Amino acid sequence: MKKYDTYRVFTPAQPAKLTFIDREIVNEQLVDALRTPGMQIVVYGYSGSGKTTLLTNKINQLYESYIPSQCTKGTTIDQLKLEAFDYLDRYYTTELNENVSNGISASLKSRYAEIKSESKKQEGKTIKRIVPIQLSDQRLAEFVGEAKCCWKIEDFHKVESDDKERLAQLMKVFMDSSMNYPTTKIIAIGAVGTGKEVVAYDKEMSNRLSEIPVPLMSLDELEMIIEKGEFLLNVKFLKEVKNRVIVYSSGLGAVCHQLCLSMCINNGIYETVEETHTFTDSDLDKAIDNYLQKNSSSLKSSYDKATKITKGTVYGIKPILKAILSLTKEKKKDELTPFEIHTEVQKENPTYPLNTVRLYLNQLISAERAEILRYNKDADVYFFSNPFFKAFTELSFSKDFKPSKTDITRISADEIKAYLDAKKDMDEFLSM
């Protein structure tokens, strides 16, 4: 029996390989965009929905290699360009040192060496590293194209507006370079609602950019992750355990991986076992407890930040969150317009103004209110940014739940888990 490392089977913090699930709903569109010369790509969706896993696996199928870049708050396009240039060193310098060839022209290798030498002059200085003037957008596209790579930029929504505009311009340059380098492209990965941002900054990209939304994983797709893990590790999750994992995952593959990994590790299963091990409800209870102990503090902190109001405020934020939760149950949809939310709010607060609803909704998508909501400008709809936060908020408002403390910030991980357990029979999957 072949042995597999449990940490390679269930991978909550990195792209899945052994348990990769081909997402049919987006697979055709993504592969077509990757194969189309000059087509630049924006992939967007919820954090943990499988964007990076899907894209990484498809890139590995169609490209020999790619340049990985990760954006954080404050990342600039100049920083990204320098990182990409440095990463290309393995293609240009290695070839020179080892006297091997991968088709890169001698003249381009010489240009790369010149720019690298200019860049090296900045090392060891206290001044901020700057992009050498020779490293234009066109030249970088040429270097990437000659190396037969694509460039994957994750979390591009975190860069500032000015740099998003520059990213749009950079994508246009890469698009134009496809006449000589058909496979050259930038693939930007972002959060829900960011698909139109590149086009907004450069209208010429409207027909040359493929915007690919990656939805939350379906019930069947989550179940396939679990079943692949069962086969590789020779373990078995009871049907009711599978169902609960799927419900609690809320469409997020990363959560499914985390719960399954925790059950394995809690039982000392670090690789494929000789005799089949069966997981029960008690194993999942412990895994959920582990998960919530790690995350409940951040959920409570976000809730406090989102619902805090200044003294003397006439209308609070809680009625808006209650209305959203009520409508998601009643209408069975997660995305809601301000008008729908306002109408629901007025059922209990008849004088609540529409303008105030819009004001708070715009705050709730900002860091000021912990970004607990997301906004889709194209459809003018709002939705919870984090399914677990949605569950926590629902817990705080549930008429059937009486917290031991009136202060919501004192809700414990055990209380959250108890509430989720009580809810499980109501979930759509378990009613099938």
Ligand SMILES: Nc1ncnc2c1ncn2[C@@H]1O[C@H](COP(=O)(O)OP(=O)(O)OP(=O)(O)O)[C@@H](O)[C@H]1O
Contents of the next structure:
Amino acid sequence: MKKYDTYRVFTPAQPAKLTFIDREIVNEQLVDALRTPGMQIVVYGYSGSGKTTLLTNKINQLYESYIPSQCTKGTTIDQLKLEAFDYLDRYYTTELNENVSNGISASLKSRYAEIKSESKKQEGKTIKRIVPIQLSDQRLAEFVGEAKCCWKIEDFHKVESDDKERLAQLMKVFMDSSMNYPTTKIIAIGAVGTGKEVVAYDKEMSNRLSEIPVPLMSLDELEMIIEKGEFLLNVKFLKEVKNRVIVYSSGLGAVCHQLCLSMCINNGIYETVEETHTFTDSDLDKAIDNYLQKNSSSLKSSYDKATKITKGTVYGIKPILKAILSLTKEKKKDELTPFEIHTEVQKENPTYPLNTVRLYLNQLISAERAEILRYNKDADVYFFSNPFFKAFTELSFSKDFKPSKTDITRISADEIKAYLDAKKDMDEFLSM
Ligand SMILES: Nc1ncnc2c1ncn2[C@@H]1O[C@H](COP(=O)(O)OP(=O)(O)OP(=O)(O)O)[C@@H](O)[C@H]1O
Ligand SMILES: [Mg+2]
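Let's compare: the form predicted on its own is above, so bring in the form predicted together with the ligand.
Below, the chain from earlier opens the complete complex, with every other chain and molecule after it.
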């Protein structure tokens, strides 16, 4: 029997490889876009919906190599260009990858070396590196193309607006260079709602840009992850346990991987076992406790982000969350319209305007406010994005609550289960 390392099977903090499942719903569109010469790509979706995993697996299937770039708040296009240029060093000068290096013309290699020395001259002179004039967008596209790479840019929503426009221009240059380099492309990954941004800056891009939404993982997809894990490790999760894991995950692969991983590790299963091991409800309860303990600080920082007071705020965001919580208790339903929420908010804040409620609700579903809520467009209703957020928010409103590790672990599995039991129509819940 082949043995697998449990940490490589269940990967809550890494792109899945062994348990990777194809996302049928977007697979065709993505593969098609990756194969179409000149087609630039924007992939977007909720945090944790599986964008990085999907792209990493697909690019590895279709490309020899790619340039990985990661944006943080305030990253500029110039920084990205320099980073990509530096990354290419492995093909142009150090020749770490001979296969690729051998295919690159000597003249282009010497051009690369020239720019590199130009760039080196600046070292130590300025705090911020400047892009050498010779490193035009066209030249960079050529370097990337010759190295048979594509360029994956993560979290492009974090760049400033002006630089988003520059990104659109850069994509256009890459698109134009596809005559000579058919595989060259930029794949930008962003949060929900960022897909349209690139086109907004440059209408001409609309036909040459494939916008691919990655939805939250469906119940079937989450089940498939668990089943792959069961097979690889020779373990079994009872049907009830499996269902609970799927529902707790609320469409997020990371939660699913984390709960399964904890159950294995708590039982000393570090690799594939000889004799099938079965997990029961009590194993899951313990895994949930572990989850809350491990994530208490990130839950708290998400909550702080969601409720942060911005400049010029007259009406806070907390009354909205409070209203949602009391309505879910009172009406025993989790999905609420802006009107219902507004009516409830007004009980304590009579002048609170409906428009402000709508404005904040829209913010609360965005990355800017940690996606603490989700929105169902068809029914115009809002609800907590996962039971852990809901429980945490509830605790934060209870008297004397100072969010701390011990407080968060007080959220009982029963409380969360009650929330989940109320939520029957999961597929609607998961749709974007
Ligand atoms: N197709 C998949 N098959 C199996 N597991 C997956 C799949 N997609 C995602 N996962 C798991 O879900 C978790 C989150 O995935 P990933 O990091 O790719 O999401 P993301 O959308 O890039 O998140 P973020 O917006 O935070 O960058 C990881 O633990 C990953 O292993
Ligand atoms: Mg990611």
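Positions refer to the first chain, counted from 1. Computed from a prediction, not measured in an experiment: that's the story for all the values here. We call the rigid core whatever largest set of C-alpha positions still superposes within 1.5 Å between the two forms.
Engineer: Suppose I asked you to quantify the rigid-body motion between the two forms; what rotation angle in degrees does the smaller part show?
Structural biologist: So the smaller part swings through 41 degrees relative to the larger one.
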